[in-house]
Amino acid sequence: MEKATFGAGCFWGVEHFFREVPGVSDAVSGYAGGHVENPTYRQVCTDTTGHAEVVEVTFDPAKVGYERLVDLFFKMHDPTQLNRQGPDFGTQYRSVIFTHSPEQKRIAQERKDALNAAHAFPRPVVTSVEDARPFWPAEDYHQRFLEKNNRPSCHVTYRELEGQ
């Protein structure tokens, strides 16, 4: 099993999306990229901790490749929006890929560069590609939030994206 960490706005929809992907065994909402240890949601929402809302994905590379996860990440949100997704704004909602190995970093950067070179979006992709930093799981009430609260996702779902 391997880890991948993605930030694409509110973590509820990102977590829900990746949980649907075949080959993903777990997706956990949390925080990464900041300077506060074990931050709380309230702290992160102040936009002063440096943390982004992220999802740590555990996947079986024999069933789904990291390349596929990165491609899905770029399709499931708008990677051209700086520090926001939909109605949510602030650096905690930035588009970011935290990489766990040199290979992941190479793949993520190559995919981003290819999208920009192909002008795949009307504006440049602003997703940052950074080395993984400590991951802090979000509070229990954030885990599987959409499932537990029977709420629709503000992100496209994997099933919608794949036409299922």
Ligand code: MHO
Given for the second form:
Amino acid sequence: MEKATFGAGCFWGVEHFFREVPGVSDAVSGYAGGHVENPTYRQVCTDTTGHAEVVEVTFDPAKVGYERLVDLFFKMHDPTQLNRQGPDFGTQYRSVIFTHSPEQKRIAQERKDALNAAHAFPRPVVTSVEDARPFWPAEDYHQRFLEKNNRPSCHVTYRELEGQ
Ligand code: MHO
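Right, and the form predicted in complex with S-oxymethionine (MHO) of this protein, after the form predicted alone?
The complete assembly is shown below, putting the previous chain first.
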């Protein structure tokens, strides 16, 4: 099993998305990239912790490649929005890939560069590719939040994207 960590706005929808991808065995909402240990959601919402809302994905590389996860990440949110995603503003909503190996770093950077080279979006991709930092799981009530609360996602869902 391998890990991948993505920030693409409110983690509720990001977690929900990756949970549905075949080959993904777990997706946990949490915080990473900041300087506060064991942060709470309330602290992160003050926009002073440096943390982003992220999802730590556990996947079986024999079933789904890291490239595929990165490509899905770039399709399931708008990576041209700086420090915001849809209705949510602030650095906690930044678009970021935390890489867990030199290979992940190379792949993530290559995919980002390829999108920019192809002018895949009307504006440049602003996703930052950073070495993985400590991941702090979010409070229990944030895990599987959409399912528990029967709320629609702010993000496209995997089924919608893949037409299933
Ligand atoms: N706009 C969202 C943000 C939640 S997310 C966990 C809300 O309904 O509060 O940042």
